[in-house]
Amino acid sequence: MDENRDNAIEAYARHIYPGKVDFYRKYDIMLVPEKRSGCFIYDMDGRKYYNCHCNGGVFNLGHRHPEVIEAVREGLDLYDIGNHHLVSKPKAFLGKMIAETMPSGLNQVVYGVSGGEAIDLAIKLSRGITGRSDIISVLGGYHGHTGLAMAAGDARFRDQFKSQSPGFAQIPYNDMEMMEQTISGETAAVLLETIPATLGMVTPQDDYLKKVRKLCDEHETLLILDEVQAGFGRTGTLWGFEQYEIEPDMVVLGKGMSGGIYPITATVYHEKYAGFFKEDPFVHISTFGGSEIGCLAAMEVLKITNQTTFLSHVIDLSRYFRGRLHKLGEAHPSLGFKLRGLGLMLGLEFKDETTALFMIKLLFDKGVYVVYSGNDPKVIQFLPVLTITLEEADQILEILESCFQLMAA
């Protein structure tokens, strides 16, 4: 491919999405990525961009990380996708590694591709083991573009497609009084993020998961707890859920499992729960999830996150950030700034929308690149590689600083 920017750009606007296009150009934040690596990318036209969004944890190891591009590439002498109606080796012990690390008894893996794919088999298994309906997600929360995912979702992203599905019911995050109300013998599953990033990196407050839990022990409804953004060390442990000291009776993985590199996600589920699969195996296939490359690249991803030395570089950058972020708004009180989130799932909370939107273009016009929160914009969504060095987080801070001035002026 020799086309320049401006071709991609207008292929892209014929293409592609139109209406992206005339986003990126009516904020002057138009980024065409070419080269990549670690916590970079570069433009087209050669601009450098420390990326801290990630693409919601994707690159959380950083952009083409050499030994999981080392092991996909051993791999290719050997395997393909593969073929989902046959026992597979590398989908076997990837799903060992996976139950390892899960409390005692979540140790049943399905594979998929994406996100959505993965709620969406939670949502059904949840139906086909409870034999009810209804599922209770949260407002302004968000499971993916599939059609359970989409409904169990905020509005905004079924609304246009006249996407309408009865028993879901959204309710605010953090509202005990809510779930006690609106929980009956007729609920399936309550699905939460353990972290709501769309929502703007919210984190529960007063023992929340552990009331949600119990709430659904006592209605005999079951915990799903989507970790496709806040797994695999983003937030200082290896599982976000980790920390509030509860066990879902299923966990959705995603984004960083796939390294960036190869797409592959996992819908895991308690072994109380295994025959329902036993008699129609192939109730539920999917001809592209857990292909074999991808879980060569996903076993990767788990060696590095799960080592006690990698969750400690987080916990310590998350300190360090943290430390330097607070001290900058109290530095500039005029911006209304507050820190939300869990390890480096970050949230940079403003004191109104405007005010994020322009210190998204200060950073970009700086070179970091950030985006807001799709149902907080006032929250600027910022998790940077977990692999950065003191000296890469001291340069994005200084970044920061030299914007929160000019905010401030």
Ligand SMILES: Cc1ncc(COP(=O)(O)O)c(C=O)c1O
Given for the second form:
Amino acid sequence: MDENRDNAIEAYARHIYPGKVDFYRKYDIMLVPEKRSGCFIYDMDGRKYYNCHCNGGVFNLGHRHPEVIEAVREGLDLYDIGNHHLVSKPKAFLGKMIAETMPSGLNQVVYGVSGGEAIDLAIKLSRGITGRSDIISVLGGYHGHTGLAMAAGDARFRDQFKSQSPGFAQIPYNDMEMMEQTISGETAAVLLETIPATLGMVTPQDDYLKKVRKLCDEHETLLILDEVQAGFGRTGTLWGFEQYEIEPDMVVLGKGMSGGIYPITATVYHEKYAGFFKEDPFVHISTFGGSEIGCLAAMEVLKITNQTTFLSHVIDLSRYFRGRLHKLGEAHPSLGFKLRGLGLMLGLEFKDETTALFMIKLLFDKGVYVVYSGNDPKVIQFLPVLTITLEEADQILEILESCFQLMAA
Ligand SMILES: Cc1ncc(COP(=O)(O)O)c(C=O)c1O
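Same protein, the form predicted together with this ligand this time rather than the form predicted alone?
And the full complex, kicking off with our chain again.
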């Protein structure tokens, strides 16, 4: 491979996404990762960045976590992708592990390759199980760019591809009145991110999730929770929904499940619906879904993230970040800063989009990589690596502090 950074950028612009290169050039935030390790990404030019976005949770455990790498390395001596037609030991034991972490009965697991694919399956399943067609999701929520996931998402991603599908309704998050008005005897499922990330790390208010659960029960509608970002310890509990004392009928897992090493996702559903696939187990197929190498990575991820010490570290770090960030906001009122989110799934809200964009650029120049929420650009998505030390947290906070000072000056 040609080692030159400029050549890599040119080839990317020529063959992959010219528009992305234009965008990064325009804002002078070009990052071409080469070496990566723990909470750091190193650009080809040698500059070092704290990864404080983690690609929405893919790098929850940091880059190239040694235990995940080791599990995959060892696995490669024996395994490969596997064959979806056959019984598989890694698939079986990962499924058992996932089931043991879920509320009782949520123990049926179908693997996928992407979050969108796993959402598609959740929607398909809800329709197959209930015999109904309608799906309610949230305005500004995000579930991926595949067929049904896209149909449940924003018009921006859907309409130019002529993917408007009948039966899909999007309503505002946290709006119980709209939910009551929209749900009906034709609603197969309500699909929600536990914490909608693209919407700006909004948290459920006034027992919203409990009320939605109850309403779903009254209408015999399934509740699907998308934990593609909130899962695997990001919020301080293994699954984000645990903190809201509800049990969904289906949970969709992705991103962090891969350990950042091998793509794998899952749709987990309740055993009371297991009969659905009994009749025709080949009604849904994914050749690469639940690749055996991916299962080994995910088993390691689950082993790590389900430890009490791991989760209490996330909670401690969250308290620490929250405390210091609140103080920063108070010290610089002109920035209109507010903190959103749960655990280490944080949103840094500024008074407007321009302030947030300048902040992203300043942080980038000082070696902290973050992005804004696609549907609320005044909110920076702040998802540090969950395993960082307090010293690393301090270094990130010092950089944040200097950027707050510069912005407020
Ligand atoms: C909450 C949520 N759901 C689903 C997806 C789709 O995942 P993927 O990009 O793996 O298809 C994403 C991706 O960003 C996401 O954030």
